[in-house]
Every structure is written in structure tokens, then in C-alpha cells.
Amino acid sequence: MVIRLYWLASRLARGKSGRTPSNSRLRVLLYQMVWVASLAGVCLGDDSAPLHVRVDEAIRAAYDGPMAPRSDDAEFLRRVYLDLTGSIPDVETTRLFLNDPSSDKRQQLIDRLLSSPQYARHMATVFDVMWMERRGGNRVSPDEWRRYLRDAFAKNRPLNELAGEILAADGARRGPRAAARFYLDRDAETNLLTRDVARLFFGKSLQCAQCHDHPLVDAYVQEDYYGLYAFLSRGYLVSDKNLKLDVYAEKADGDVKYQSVFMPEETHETRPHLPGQAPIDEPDLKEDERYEVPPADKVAAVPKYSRRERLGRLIAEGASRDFAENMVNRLWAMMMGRGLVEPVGWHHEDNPPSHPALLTLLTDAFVASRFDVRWFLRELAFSETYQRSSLLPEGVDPQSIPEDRFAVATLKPLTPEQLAWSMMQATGIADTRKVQVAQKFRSEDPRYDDLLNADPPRQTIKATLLDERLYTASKGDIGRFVGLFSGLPGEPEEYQANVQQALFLSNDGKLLGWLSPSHQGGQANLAARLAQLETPAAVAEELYLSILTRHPDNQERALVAELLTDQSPQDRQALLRDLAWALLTSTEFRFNH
């Protein structure tokens, strides 16, 4: 019923011409009907059912066409590893999982991955890219910021609490310094901050509303732009002589006035407010009571009442439905390959969600969970929608199924970080580095190592410490991939292949070095393992399980056997390297599917 109401709202509001009239009261009324109906759970089945079951019900209810079958174990294993840890699995994990007959092995795997150090490391990367959009800057160390995010996801801090801390931070007195990177490395430029806070935290691209109401989106109005602007307009960057730090200081006064470029004779004034909400009440302090630290030359002012701190508190207290909906949509896009609202960051009534009732369900559940990201991702990963194959049944034309129906798994290009970690894992370099890291850790303090091996909680601490050291050892290699495979700083991440990437994959000495045999503490990389295998069948199996996380098919086995027949030892080694390189640079490896 909710879906039919939404269809009716869209159809009636747009009229026969298909164009949407401005300020349509009918449209607003009908969308309110959708909202009420969806809150009542009209079409979402049993409210007591697990969220992943209700997700699948909503997806099926919205589409009666053909759907892809459930993914096989190999496809699922590779996908869930990439989405929850940022890398493909190692070859032994792949063998064990594919040979495991347990009926609940997928659920057990999801839970293991969500509690792993690699999950926290990957989510720190996801939210770093989301919130910083690969900006540089030297006021807050990127490593300090990344550790701050990693620690938050390792502890499973509520996402609204984390976001609120970031939006309230000043880099000195309010919140950890790392949290202030969002502001400081944007140079505290108020219009830039307003645009990015609106888009990244509230899902609203208000850039055009800086000068006038958006000409194409009725919901994006100048009043909302300056309502957010007012939270930030008193902020300024100062190099504090006492703290010896750059700080995002804040004045205790300063009103916001604005004009539309189309009506410059009319001046408007606004107090801080969240998009679509009423202005907030603020304390009326006497002039001599306004500061904890008054402004002075090269001293960061600290007001007793901070508008920016109030913004963070509103988010942390769950006062913004827009924030919750935006984060749900971005997490859904991370797992499913596209948002329910697409593009993400463009939430408004003329760009409705593909499944309005489902977005409401997910947002309500996320809020009820107290913004528990780990639980939310677990429910999405448990769903049949997530576990659907990227291959359609034979005879079904892929072009006949709209992307936004989630009837088939979406192909997702690997992020630069996923590509780097996966190539290091596939070639065995990640495994040899893990051995190096563990040996060095042991040599530094054997008694501490023994202590950490004593019980599961301390083993978890050790695993986190070792993974952090592995990241440090691999940071330079990851940076090379980021430099080549990422987009422009300050822009949303998009996949775009280019000549430089092709040349890197073809000729880079480091990558070719990874394909040369090496050992570390008894751990052999892929090339060394392949060199020890005698039969073409064993070579094919090791290659495909290590690189593509699946068994080779009969045709692939036959091709490997044909290529290896009658090769000299020297030619055989070169051929093995070329085979591994071909799989690593294949389209199948480059995408998460």
C-alpha cells in the first residue's frame, strides 16, 4: 500500500505532462500520507521479524520481475570480505569456507568479520573518504584522524555520537583534536563547511541555495542554507600562541543576514536551524558573561554558549531525521552498490527513494538501534537482497531489469584501498608481511607477547596491534594506489579508468616484484607456492582460489594445462607470473560483484 501511495503521489503531483509544479500542496499532502502509512508499517509484514527479513519483503513487494538467484559461496565470500574488511580473503580461508558444509556458515562469517580488526580499519577508510573526500591538509595528521575513526568503529560507537563529536570539535578544548580535522583541513571556510555539512551529514546538496533558492529543487531553499551557515558563521581559524596549535575558535556574537541575488533589496535574518526545522532557542547572555576564554591576539576564543557545539549536540541527541536517513542511505549504498536515494547527497522530494517504505523502515530501525552501525551492516549482509548473485538466470536480459530494483547484485569497482589490499593479499605479500610484523612484535618483548596470547580478550588486543602495524608497513603501497586510482580531492568518489592506471598495472616494478617468489618465516607468497606445484591442475586451483576467490572452471583448467605443457623451468616461472598478472588485471578482479 505504501508503494502504491507513493506512486500515486508522484503521478498526481507531476500531472499528465510529467513535469512537477512548484510548491504543490497536493504533493506535500500525498507525501505526508506516504510517511504516515510507512510509519504504520502497512506493507512491511511482521514488525517482530528481523530487519533483514523485512528488507527482503520490501524489495520483493516493489518488483514482480525476474530476480537473480542466491550467490554461490565463492561469490558471497569475496563480496562480504571486500565490503566488511576492504580486502579479498586469503587462500586458506577461501578453501575452508568453500569446503564447509555448515548451513549457517555465512552468518558465522559475517559475525567474525564484523568483530575483526580489519572491519574497524576498513570502516575508518570508508568514513575518511566519505567525510574528507581525500582532501589533504596538515593541521591534523591523517594518521591521527584515521586512528580516531578506527577506534570509534572498533568500539562500535553510535554513529550519531561520533558525528556529533566531529561537528562540535574545535581542535583544542572541545572533543579530541583529531575530530576537528573536518573543519581545520577545510581551512574553516564557512561557505565550504556549510555546503559539506549539508551534503555529507544531512544528504542535501544546498550549494546553489547560497545565492538564491535552488532553481530546480523546491526543497533546497536559501533559508535552510543560512540556517546551517549560522551554526558555523562565528567560527574562525587561529594559531593559538599558548596551545601552539591551529584551532577552530568561535566568537560569542554575530548574526546572519542574507539576500537573494534576484531580490537584493530584501534582507533576511535567521538564527541557526537544521534543514526544514524551526530556529533553535538560544540563551541570552550578558556581554560580560559570554566567554570562557575571551578573544585576544593569537588566542582562540571559547564562548560559554557555542552554536557549533549545539549543532553537534543536536546530531548526537538524534534531533535530525535527515541525518539518520542520509547515513542509512550511504551505508546501504556501500553494501548494495547504489543508494535507495541516488545520487547519495541529493535527498529531496523530486528525487524520491526507489523504495520509500524501505528507507523509512531502515531509518526507523537504525534510530531504534541507537545508530549501531555494526548491527545495521549485519542485518544488510544477512539479507537475501545482499546475497543475491550478480548473474541473472539464463535467458534474462540484464537491460530489462532496472538497477534500482536490487533484483541482481550491482557491480562495484574496487576502491583504491580495496584494490591495494586485495592485490597484496592475492600475491601473498600481505601474508608474508603479517609474518614479519608478528616476528618483530615477538622479538621486541616476548613476555608481553605471551601475556597477549593468554586468553581471547587479550588475543583480540594483539590482533588489533598487529593489524595496525601491518597497515603502517603497507601504507606507502596503499598511497600509490590511492594516487593513481582515486578522483580529485574534494569531489565525491567516482570510478574512472585512465592510461596511467593501465601503465602502472603493466609496468610497475613493485607490482611485478610481488609476482616474484619470496618467503618470510616459512610463509611463501603466491609465486613461491606456484613454483612448488607439479601439476597444471594444482596450479590452476591455486591461482584462481588465491586471486579470484573461486575454483577454476573446466575451460580455465584446460587453458592453464595447455600453456604449461612442455615448458622449461625458466619459461615456466615466467609463464606463471604472466598468468597471475593476467588474473590480477582482469575485469573480474577489478570489480566487487
The other form holds:
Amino acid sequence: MVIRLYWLASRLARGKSGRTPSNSRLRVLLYQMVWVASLAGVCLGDDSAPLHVRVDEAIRAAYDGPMAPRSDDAEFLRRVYLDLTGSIPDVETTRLFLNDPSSDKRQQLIDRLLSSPQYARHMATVFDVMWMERRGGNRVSPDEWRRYLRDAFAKNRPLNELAGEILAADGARRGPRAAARFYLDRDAETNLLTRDVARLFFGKSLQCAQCHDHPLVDAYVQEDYYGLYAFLSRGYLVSDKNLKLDVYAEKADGDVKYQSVFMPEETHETRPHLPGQAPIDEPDLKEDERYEVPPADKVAAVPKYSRRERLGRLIAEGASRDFAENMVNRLWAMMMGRGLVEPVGWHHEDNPPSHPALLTLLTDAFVASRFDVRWFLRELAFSETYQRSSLLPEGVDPQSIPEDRFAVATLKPLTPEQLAWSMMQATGIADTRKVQVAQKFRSEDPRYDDLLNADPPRQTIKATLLDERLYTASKGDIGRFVGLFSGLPGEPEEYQANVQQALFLSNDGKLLGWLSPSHQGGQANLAARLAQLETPAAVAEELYLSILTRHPDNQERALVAELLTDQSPQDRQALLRDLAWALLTSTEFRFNH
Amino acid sequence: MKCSYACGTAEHRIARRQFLGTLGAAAGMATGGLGMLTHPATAQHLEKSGKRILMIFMAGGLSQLESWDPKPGTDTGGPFRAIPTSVPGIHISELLPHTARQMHRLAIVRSVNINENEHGKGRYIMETGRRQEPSIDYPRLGSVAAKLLAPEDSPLPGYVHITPGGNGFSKGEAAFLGPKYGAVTLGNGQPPQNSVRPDAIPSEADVRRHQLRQRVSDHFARRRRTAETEAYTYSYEQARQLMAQREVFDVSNEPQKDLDRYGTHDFGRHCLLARRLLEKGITFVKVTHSNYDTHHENFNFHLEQLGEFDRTFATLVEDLADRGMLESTLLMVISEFGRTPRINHQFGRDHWGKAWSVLTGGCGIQPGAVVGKTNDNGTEVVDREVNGGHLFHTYLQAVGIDSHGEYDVGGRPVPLADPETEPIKELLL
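Next block, the form predicted in complex with its partner chain, ref. the form predicted alone:
Then the entire complex follows, led off by the chain already shown.
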């Protein structure tokens, strides 16, 4: 691994000097990076072992208290489905997996899910929520943006490349239009963009540093804020009359000066630089050679040298350790329920990671993999740390284990989208829609359908097309969940239970309608399947497997049997509806455990 | 978001000390014990104070000339006269005879200049005390009250909005305070969304399904960490309590004679509901009266609309006073802006944020006060100009909240009210 890092470092350094004036500081930084990485390798033992093994070693090395055992198959299945596809599995998948005797079925499942269309869809949601934070705005269609992200994750584009494209985007000439949503739907407001780029891409909540060095966090200095600001400050929003689009254009001049509110008499000036790094060198162009398209009324200016393009390129070239570390931490948090640096977005010396060597190890590996998200998530999912149960051994007080030791799986509240998809999956509405979508697809053009059925690569294309249609058919329902369960625009998503949500889950007519028997599209939903089952044991089995993705235990079977004794057909249907509702609204369903 | 009102402001207080030049001392303290240095919020105290707020929102923009600042006999005054009120020397428009008799309980600010003529932006200023900024969204007054004044564990919402239109939940109004403090909208006075048990589920079945839910959840909670699961379970408890108290939202429980006194129109019913909600412990009630956006036929519209408003509002003020609630209930009648002194060729008045009026009264407000002045034909403020920030400070101070306090928004201190402005001291008791 160390060798791969050296290779990367030299490649990056060469890449830099090839295109821009040499940057010795960057090379020093990369050298140091590799040096630290090799030290970490020594500390963490065998560096040829797969990453997931080394993750587990690092977690075990940092804690010697009691740990939860490995999750059982059901717990694992539900968790990995939610984390990698955004929904619980369908009941048939659950049956097959639980009955599968093969010893490597977890690895097989992980690989299957990571290459599914649902993985790309789910990751698009995760990154949409992370980067747009539920903001409205329609300069770039939210659907176009979502499809852009989906496509990126389906192709497993390196994350540095994707982020670089987004950070360089202007909505017209550079990158696809969708990539500019981050800027355009923040109204291209420079301070807001600086803060959000710092926090979401570099893991540094620099907002205080807009007006002065952070009073408590030594590392959050005003100089870094304005270094980043300088990449963006030449940008401006313009409604281009030729393109008929809002564009985040850029001028070729404008320098950044700032004062601290504490020392207003002292003015500082800075060229652009990444947090903690030296200002970049910039080409010195003659006044009359600075523009490809000069600024004019309702015309988006295009400079020959773009600072924003430079920012994007620095990220794409891997020049920022902060970026890599922040992304690693956020992906870790997505899988494990909390960041190694917690809260995410607050990387600084006084808020050290819970496992410093592990964060270094993960970041090195992620960089060395060339920011390969699919590989990285696969390694995390393979780890025993990820696969640990959320259930502690008898006699161990859950509160006695520090949350940041990862000794027991963290309960993760389902995101609004996960909750919506999972409820649709559990009740059968998702399966009904899948059938309807496929039927409609075929009826529209049977020959095209045949063509797509011909071989596995084309089947993958079809699966993606159908999944997009399923998404479109479900958008309204997902929207209702997002409306009630999401955080607020411009705020990091945070779990909060409130009365309005509980009222919705208790009394919403449409939601309760999903619990009535239906056979649409020749597909029986959960209630219809339950109605046809005769023995209470079969009912209990179908209920628990469909909704909670596990078999009922003896007590639960007995309860279902007891409740179903001597019921009239009508009462039986109502009872089954209420039982299903109780499982759907239980904490076990509400959390990814 | 962490939002520990006032106690999370430590960093900035220190920062300010540095700014003031006591650098050495402050630097030493920066590492520990800051929480103890600042005086913790009086939030707990406020929770029990029972302070409430009633906002009447005159949507579209009430004309100050046809209400609180008439200019009869001038080129801008229009056809209506001014009448005396229960406070000697204060005159208001003849369209408000009942309100005039309550003037000794109310106060007028006649010098509002928000310098904004767009509906959305004006409303934002009037409800948050700030201009809209792209980088941060501020909570509306209702959400602020829900956060800082309402009891934390009540199943009833802290912020209720009665308005024509549909039911809903506007969590966005809470901004960084969190969705919990959003506005529960009672569209046309209907009870909150989803607060009715569906007919298909009889009450025994409802009890049963919740018991089953609890049983599954208890099974799950054994041997697991429970802080977040408990909040979820508790939300159902609150939902059931709210459903059980649903009659709180049912105005038909009020005596028929009160319905008659308030008027049988929607606004009458909505104001009676507002009285009921305030009595039942809802902290912030907003009633929207629509619509005053009178670009055409300003005078006919105001005659009609204020005819509906006047008696109902005056009855509500009188009732609150009679029931001893006015001392603990701050009220305000606001719009997104006023209307132009110039009368356009369609006998309308247009948007006008430059020189207009706001009515307030009750808790913490000097009764019978008039603050500020416009010139003879109302085209300019000539005395004691204030904007949305001053008003916002004043509302907070009136209900006992230190408007100079700060929120902690993800580690960043955010002042409760615009630090560029101050409370209107002469309006406060």
C-alpha cells in the first residue's frame, strides 16, 4: 500500500508541475502524508491484509471491554439492504437468504447489492441530502441533479472526480449543467458557498472564521476562510440571454481583502488556497487577454484562467487531504451510525477522531484506491465491526459501552426515504408498482423489451430504467415522508421525532390503505397474502419476515396464535391490519439496527 | 442542531471581551468553565410563566391610512374620517369604531419603515425581525415562542396558525430551531392534520394496535441503547394525548352567544378559536385575515374587510381583558407592509413599506401608547423611525425574553434579534 501511495504522490506532483507552476509545498505535504501513512501501517500491523481486517484490528486495539457478537443473518440482511439500497428487502429475498447455507453468502450479497440499480439510486439520495441539505431552488432541476448523481454512482466514478466537477461547474461551459446545482441553488452567494464548501467538502465548519479567527478552535482561522472564499469570490449569477439559463459566471479580476472584527485597522489580502495550505500560484495574464468571453449585460463572462476551475482541479487531483478525510468520515458515518470524527464536518485538533490511526488508515486506503466509493463501502460492509449486532450479550448494560468504541452496532434512525421505501416494501405496494411498471414498459414497446432481455448487460440497463420509473411512480409517497421526517433546508439532516409524524403514521388514510388487501397487477400485497394463510404460524411467519425481516420468536408466534383464535373473518382482517401496523410503527422498524 | 439558548453563547461573549480589549484575561478563560460564567437562560422560568402571544396577520397589507394613522382631509387621506378613541388625543379611522373603544388597552407604532415592498420579503421581516439572507434562515416569531415560551413536553403544539385554506405543518418556519417548533396550520379552523382516528379503526382497536406496537418496541429495547427509540415511542404518546385533547381545537364547544358576538363569518370563528386555544394553553396563535392587497378599490375593500375585523377583534381584546389574560398575552396586528399614500387611478393603494403602522398591546406593552409619527399626508416618517428589528426586539422583551441573547447554532452564536436594532423602550412597561 505504501508503494501505491508513493506512486500516487509522485503522479500527483508530476500532474501539478505539468499544468501549473510547480508547487513545492504540495510536494512536501504529499511526502509527509506518505510518511505518516507508512508509520500508521507499522502501528496497525500487516499492511497487506485487506482493509476490513485492518479496520477490525484497529477497533479491537482501542477497546478491551465487552463487545456485541456478530449479527445474525436476519439482522445483517436488513441492515445491509438499508445501508446499500435504501430499503428493507422483499420477503422472497429474505426467505432465500435466511435459508441459504453457503458460508460466503454475506460477501455475495454485499457484492450483488453494490452493483444493483438500487445502490446507485440510494447513493444519489445520500449525496443529494448531504450536499443540498433539502434546499429548494429550481435553477437546476432537482431530478436532473439526482439522475446526475445516480449515474455517477452507477458508474462508480471516483469521488474526487465527481466532487471536482461539482466544484468547478458553472452551469454552462464547464461540466454538465446538473453539476452546478450546488452553486446555483444556493443563489451563488459567496459567503454561503464558502461555508458550505468548507463544511461539506473539507469537513471544516469555518463559518465563525468569516469575521474573525474562531475563538475556541485554533485551527479555524480567518485566513483559511478567505483562502477558500477567494476561489469563489469572482463568481456571480447571471441570466445569460443567449443560453437562456442562469449561469454561475466568473470574472477575471477581483482580489480578496479582509479584516478581523477584532482588529479592523489591519487589512489582509490573500490569493486562493485550500485550508491549511499555501496560496496557489496563478498565471499573470495581460489585461486584454484575460477573457474568452468578456463580461457584458446578460452575458456570462468566461475568464481564460478560472479560479473555480482550479479549485475543482485541485480536488480532482487529490491535493486535499481534508477532502479525502472528510469523505471517508462521512461514508463511515453512513455505514456505522456515527463518524470517527463526530459531529461530521467538525474536523479540527480539539475534536480529534475517536480512532486517529484508523482514520489515517482509511483515508490512505481511500486515496490509494483512487476514491473508489464502491470498494470502500464493500470493505466497510465486510468488516466484523459493521456486522456486529446491535444487541448486547445478556447482563451487559448498554449504557456502559462508550458510543465511540463501535463495540455494538449503533441504532440508525431510518432516513425519510429509507422509511418510505421500507414501508412500501413491507406492505407490498413497492412490489405491486414494480409489476405495473414492468408491464407498462413491455406494453409500450415489446421489441425494445425483448432486446433488453437478451443478455445480462442489457438486463442491467433495463433494471435501471425500471427502477427510475418505480421512483417516479413512488415520488409522491416519498415526498410525503420527506415533508414530515426530514430536517430543514440548509441544515444537516438530524433525527427528531415529533407529534406530526406520529399522527401521520397513526391516522393517514393512504398509509392505512396500504394495509388493506389488494391484488393490483396480479400481485397480492401483504394484507392479501395474510388473508389467504390459514394457520396462525404461517401468518406470524409472513408478517415478521415481510415487515421486520426476521422470523418471529416463540413468544411472538404464540401471541399471533392467541390473537387469531376464534375471530370472525371480518375481525380477523382488522386484527391482521392492526398487527401489521404495530410492526410497521414499532421502534424495531423505525431504526436500522 | 444544538440550541441551548443563552448558555451556548459563551464563545462569543469571550470573543466580545477580546474585542473590547481585555485580551489577557479572556484568553485564560477560553479553555474551561465558560458555561458557568454566563448566566443561564431563564428558559425554565419562562416555561412556567404562562406568557402567550396572539398575532393577527392582515394578509396582503393593511392600509395604515384606513386604520391606525388616518390623514383625513389631505391629498392622500381618502374618503374616511378619523374618530376619537378611548384614549384622549388618539384618533383612528372611522372604519374601526369598536377597536377605538379598546384603545386604552392597545398601543400604536406609527413610524414603521421596513423599506421593502414585496409580499414575501415584507412578511419575512415582520415575522423574523430581519431581512432575508441567503446564508441563514431565521425562525419566525411563532417558532421562537414555541421554543422559548412553550412547555417542552406538552403534546399540544406551541405554534398554531389559523388561516383560510388547507391543513398542514410548516416546519420550515422554525428554521434552525428544528421542525418540532414549526407551525401547525389549522386550515379554516379545522383540527390539526391526521388528528382524527379513522372510522375504520374503532377506539378499542386503536388501543389494541398501540399496545401491540408498544409490545414489539419493548421487546426491541431490551439490551439496546434507547435514547432515540424512546423519543420515537414518546411521539406516539404525545400524538394520542393530542388526539384525546382534540376538543381544544373544536370551536363548536364555545357557547353560541360567543359565536354570535364574534360574528358568524370565518374570521369571527377563527378569533373565537384563537381565544379558546390561548385559554387552553397554546403559546402562540396566529390568525390570518385575508385579503388586504387592495390595488383596486382600496376603500370599498377596507370598508368591507375592516367591517369584519373591527367588531371581532375588539370583542377578542375585551374578552382577554375580562378574563385576566391580557397581562400575560401579547398581541399584535401586523401586515407585510402598509399601503401607498398615493391613490392610484383605480382607487387602489399599492405596496408601501416606508411609512406605516402596527398595532400592539397586552403583555408588557404600555397601554394607550402611540410611538412615532408620519408627516401630514403620511408620505414619510418624521419621528422615531423603526423597522422590523425594533419591533421584534420589543415583542421578545414584552414577554420577558432577553432579546439581546443568542442561540447556539451548530457552534455559531446567532443573536435572537437583529443586533443593529434595539427594543422600543417607550412602548414597554
